[in-house]
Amino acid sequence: MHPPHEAPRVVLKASKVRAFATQHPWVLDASIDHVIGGPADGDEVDLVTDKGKFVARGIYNGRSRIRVRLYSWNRREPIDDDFWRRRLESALALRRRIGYDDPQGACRLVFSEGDGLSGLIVDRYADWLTIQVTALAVQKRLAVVVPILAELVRPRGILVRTERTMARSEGMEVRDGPYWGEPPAGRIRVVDGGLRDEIDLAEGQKTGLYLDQRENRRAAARYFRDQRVLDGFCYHGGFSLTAAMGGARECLGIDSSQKAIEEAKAAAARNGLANVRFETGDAFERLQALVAQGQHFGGVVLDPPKFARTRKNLDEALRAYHWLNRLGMALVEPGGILVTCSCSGLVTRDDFFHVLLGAAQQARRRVQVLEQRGAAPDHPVAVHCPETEYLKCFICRVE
């Protein structure tokens, strides 16, 4: 790779220049005029303006529609294995400090942007780390990021996993499994706020869990004590058995996965919790069967998997969440709570409250938003890409 005196040159159009000013981390190839020095896909490249002016320093990739991943903006800073290790020891210090640090559970370790690793997400079960790869640029370099994490955390093994999607778009080869130290034997115990849960990592959807709705399901479990509640998109059933732990008197979770409501299942039994039940079936379909059957519950949580993952489709999304959610409105008694979210990064925060204003007023409830949540904080929010801020997650009471 180009050493970064000698660094190849993307310019930027006069008319994206301010653009950048933010910082943010994307450089998509609608903004390059064109490229000095013919970097190969994976090298070191400096992002210049059309003055010829130093931006940022990034990686490159022509095959992808983020042309350049931007990772410093002090030009006298290489990306070189110094430069990741100072950015891991930064985001495994951030967890240390707000407690995200037990030995035997779970915890998001590395956040992608979120903490400058523009695509490198790592999650730590216990004494295991699994690394989602999302750029060419992280998995040119997992030579020198996997030995920095064995080094810093002192894991027993490292895994990888890749996005199918993710690798198309950024022209990657899938690589998923064992790649560093003691590959786990069959499932990983952890303990998660009281929980006992078993991940397997070969199979499971992401790197594991949904680590990032973890603090909002201790928030949603203190308003249902004592409630019948129903949770739709459940999967491994983390909102029902977080409230049936917390003291609701029942739950019921919903999920097209057969796979994943054995797992919920086996989950309630390894827990004790007899007062929560499974049942496979499609979300909308089973929803719509209980508002016909006249159901009603003190607490719904909807939690369905990312809607909009193009600006193509985002008005559908939109039209989708709206539906859900008059929907769970309909099936929230009178004063009952309304957890309900959405992961996708295209819906911002105010669109998801527009959504639930027209469920509301088509559904003739009213509708008071009591909190509203996001990520838990082992996924930080970046200022410079308002992309990491994608989970929106609203405690509502409906009159």
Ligand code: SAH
Contents of the next structure:
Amino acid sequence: MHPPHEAPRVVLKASKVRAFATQHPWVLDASIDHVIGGPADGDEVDLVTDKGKFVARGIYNGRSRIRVRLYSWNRREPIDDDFWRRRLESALALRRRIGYDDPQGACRLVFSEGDGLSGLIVDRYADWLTIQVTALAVQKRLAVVVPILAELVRPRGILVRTERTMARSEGMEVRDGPYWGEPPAGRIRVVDGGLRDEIDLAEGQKTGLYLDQRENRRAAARYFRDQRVLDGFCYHGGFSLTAAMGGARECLGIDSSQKAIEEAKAAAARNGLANVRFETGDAFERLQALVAQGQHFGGVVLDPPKFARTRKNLDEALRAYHWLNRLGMALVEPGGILVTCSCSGLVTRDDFFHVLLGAAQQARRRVQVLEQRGAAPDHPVAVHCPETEYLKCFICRVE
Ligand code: SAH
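Show the form predicted in complex with ligand SAH, please, because up to now only the form predicted alone has appeared in this conversation.
Zooming out: every chain and molecule, the one shown earlier first.
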């Protein structure tokens, strides 16, 4: 029995209680013994042990395999408006602390579990915010979260996007579009890592730019001075343009998206970088053709899309990374630099190391890892949620 004012309770299986000591924010359906109090989807619930002891507080969703998303491990902390305000303030304070607060800039203001806000991603592009909703818990609280963000950040407008796959797994309706303030009248200008770019928030991939690679582009550029650089999956040309800005001799960017290549060309012109070429094409095919021509580069960047989407296709994904890195190594001149990335969360750093070892063996090259990098610090990794560490970026010398 519990008093009626108490939140409904989700009772863990006895065998699963210990696993929750690490404060991982996801309670999968398989961990749950039973539910008391009939919570509706989006309701606040208390997670308790099989003995009835409080573990954490979260938000329930009977339609998702992640049955409860946990937000607080403090019994006295309700998930009310003040809660969202405190967490958002803390996330914003981090960005200020790391100097990611250029008013013309772009930055991830909230990174879901990385900021203790499972299901909420907020990016800032100059005067606009885009919210990516990845959990029903957050979708149901947009009316609380958006005005707080508007007050704390004072943007001109806030747009909401829902990722289709997450909408399906969370049982969410997709309600995308301008949510607060003015909708952007056209393309938005931002300065990202010193590069002037423009994005179309309505159509861009993801929420505009790949903000997670910002520091890696600069780190890579340090090795590319006076070099010829090949940028395998270039999107708007982030790596190649940063390299050119840093003194690379010439750069070639390849992307399969025609639109991305048009944007990359426009960005090169906008930033006055003449020694960068961009081509539409399949990177695997183009790299293979360059190998066949006997071409070599002082620097090669491989930043492919997420190959491993599910555990089932992990092996296939690892083979794709292997093949890609083998091609990449073959294209690096002796003593040159390979910057190789994987944004598949399912591929661990160790897995990626093994991919590089296998590729090095087959390419018959000696490979030294100079830097093992991750996402920029506006994508914080929560030690409680290993899934927040998804991006690997290794800078290697290939002899
Ligand atoms: N390096 C970029 C981000 C790359 S994201 C940056 O720093 O901003 C991955 C890119 O790979 C996307 O732009 C996508 O269009 C492209 N892509 C996907 N499959 C591809 C393929 N087979 N060949 C070339 N590009 C591909």
